[in-house]
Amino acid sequence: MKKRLALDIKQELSKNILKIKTDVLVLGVHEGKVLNTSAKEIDNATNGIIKKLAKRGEFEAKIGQTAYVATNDGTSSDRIFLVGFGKASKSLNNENLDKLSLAITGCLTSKKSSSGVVNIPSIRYDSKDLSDSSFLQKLGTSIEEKVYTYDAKLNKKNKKTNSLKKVSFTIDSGESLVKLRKGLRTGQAIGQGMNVAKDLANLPGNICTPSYLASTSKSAANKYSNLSCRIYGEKEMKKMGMDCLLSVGNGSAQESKLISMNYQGGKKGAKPYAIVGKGITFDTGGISLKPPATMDEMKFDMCGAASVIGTMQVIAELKLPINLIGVVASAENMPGSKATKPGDVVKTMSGQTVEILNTDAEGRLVLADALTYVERFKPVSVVDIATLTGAVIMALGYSTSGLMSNNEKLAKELLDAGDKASDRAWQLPIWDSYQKDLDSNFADIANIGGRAGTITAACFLSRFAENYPWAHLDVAGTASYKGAAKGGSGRPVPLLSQYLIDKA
């Protein structure tokens, strides 16, 4: 993980808000004529600017509304921003808190500021799951994640660097300082994990190969005493019977890898949780070649793997009292004289045979053997993460991940974690009626079938996850941004981290 920002929290100001020296002061203001102590002091020092903005209708303090205070005479802050918190009597929900997090983060990062102070007024919440500490967790994630810069740009002259180094928070809260700091630290760790995933996703395919993912995972394990890593090469995978995974990399000069990370934070011998990521470092489609127009985005086909590597570091950073296995199945899918062909039949580690009708449906092939491999750890639950199908984008767009599971309790826990972390998923069915679409005349199962592509892909995976509670996250629409904002999003690290935090 990169060096994190210096974030700290206080329940009250150690000195008058007018005397605080900072590049940017973000002042939370409630809607209405009554200002809290900090807002009143700023208003008095700036010749009543807050009340004037409200009277003119330029700043009504609606939830997430912002305003720049043009004059800061009488204060020691270089710049002052106001953020609306709505009516003091109104209870805020999760979406309100997301708006506030984005607004506050936007104010802190709008200019080249190295330091910031955020003053948060008292808040009411509409759910027992929400609190000042959970709001600070959101803020920690948002700020750490938003100051991300892609440092690997080859042209260093054009490299954008983040200037924000330190942010202090004050909050009118009845919670203990220990709990508030824990929430902030947890959120910050999740933001850092998202940035790890972004870095891996953004690297070009000629650098981020299966071997690169393996060395990155090894390096991460070396940073944490309770995290270890084992790498399996092609010869070892062949001995284990992973012909299905190996078939994907047949046409590539890059060696396929299986990465197994082991975090031991719980009791010795306690069953672990497991997360499994698809790590196709570049996907041409193989012999079933993709159209060229947006093929450059296929470097993002390893975002499932990136989220696993990022989440493992979040859990190790937080020292959660659980055991966790992180598995990455990685290959490069290329056409070539040795590439797998449509119609080829391969044997999986489970013993089942697969007829490969489309070599561009390769993610499920590497995951099939990884899901069988992870069974040896007798996991409490297994969640696989993959940029698996374009069909999930047609169904859910770019804001929501697809979720399918053989266990309703696990599905609900993941959906709830996604809601908490504002990294939402939506459950799709994998009823038996879809399984017949994968029938093959020449093998136990075909790798594609039917119109419901996202669902039949999950049905395929379910054949290899029958011996434990399992869920599949299709993040093809959420793991990266398109267009001008092209790049890794860091999702679903928040969802996975929150799920594991809840289990701990």
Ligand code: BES
Contents of the next structure:
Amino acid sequence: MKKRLALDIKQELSKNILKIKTDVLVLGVHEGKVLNTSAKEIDNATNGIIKKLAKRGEFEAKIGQTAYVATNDGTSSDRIFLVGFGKASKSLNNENLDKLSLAITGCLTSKKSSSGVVNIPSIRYDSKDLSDSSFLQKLGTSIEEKVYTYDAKLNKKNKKTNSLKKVSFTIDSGESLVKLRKGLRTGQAIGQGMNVAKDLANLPGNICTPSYLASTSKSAANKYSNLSCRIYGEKEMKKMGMDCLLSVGNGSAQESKLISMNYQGGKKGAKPYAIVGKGITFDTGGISLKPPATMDEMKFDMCGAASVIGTMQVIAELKLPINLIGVVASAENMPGSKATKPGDVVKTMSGQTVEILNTDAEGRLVLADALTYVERFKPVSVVDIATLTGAVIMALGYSTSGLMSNNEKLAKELLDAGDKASDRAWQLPIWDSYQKDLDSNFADIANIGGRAGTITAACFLSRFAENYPWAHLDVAGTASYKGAAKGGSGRPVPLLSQYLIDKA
Ligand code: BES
Ligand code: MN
Ligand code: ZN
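So that was the form predicted on its own. Now I'd like the form predicted together with the named molecule, please.
Next comes the full complex, this chain leading.
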């Protein structure tokens, strides 16, 4: 996993802030007349700029407000930004911290600075889940993630360079340096994992094929002694009875792959957690062909897989004391003379037969067999991640993932992890009343049915996840950005990582 930044921390506000040599000094300032020592020193050296800006109403130090200080002659840093932390007496919530971490990250990266120092004043928190170390976790993630660029396929002269290389934090905190550093390090690892997922998402379908995902997973596993990776090709899958998964790649020249990663950080024999990703490296819809307008975005149909590959590395990097299985079900969904046709019936590894009414509802077909496959590990819980339905965007938009589960405790844990990591999900029901929408006259179950597209897709998956606590994340709206910022988002790596961190 590529670390883009050197991050460091000190557990006190800088002494001699005027002497700090850095490209950019980001100074956290509380709202109100009383400045803390560092702010006072800067104010004195700059002819009272902080007080002046406040008086002119240009910078009142409201939460997340920023100001660029051009007059920095009395200091050794090349430039100074002020970031408002609100009233010192106010307790900050999770949203406040997100705002602050975004503001600080913006200051560090908005000019061509290569080194930065961030001065964080003492903060009160409004919940026991929040602390200086959790704030540093957010900062670690947002900075690492912000310096990400994708230019793998650009000509040299078009390559974007990122100047920021090094940031050190000073924080007025009662927590131990060990804890603070751990928070920062955890956050950075999550950011790196998101960047792994973004890279895989952004690569085009002609490069990022099922075989590419397989070899990438293999080489990632080679970097960690307790992470291994096994690849099953079409022949091996056929032997295991995975006709349902295989039916999706029938029209493609690319070989379908099942990737099975195994991280052994916990006790030998301790039951593992499992994450399972949809890895459709391109989804044309197959014979139920999609319209052309935004079909290019279907290269993002492997984002569930990318989040699994990213999260495995976050957990390995953090050396979490758990066991974790990561499975990727990968195929390319193409039309062709050998492609699956509407009405075709296939047998799943579980023994249930499926009538494929729409070949564009392919994600559930590859996941069905992958969900049966993970049973062999006797997992504590299984979370599958998939860009499964357009309907989840109608329901929740682009900011919130859909969550469905057969286990309320697991659902709650995942929702909480998403809240904490600012990678939120919202639960939809999968009550029995929806299951009959999948009735078929010609097989045990149909692959589409009813009007509640996101829910019936999850109902389909639930038929293959009966033997363990299971949850499904529909990330069709959240795993990639549209429009000018088109590209992978790295989600839901933060949610998954946080869930596993909290479990460990
Ligand atoms: N990969 C798509 C879902 C999708 C749509 C992801 C838009 C991201 C953006 C999935 O395979 C699909 O085609 N789903 C169909 C299901 C339908 C045929 C029941 C859909 O959502 O239209
Ligand atoms: Mn599809
Ligand atoms: Zn798809």
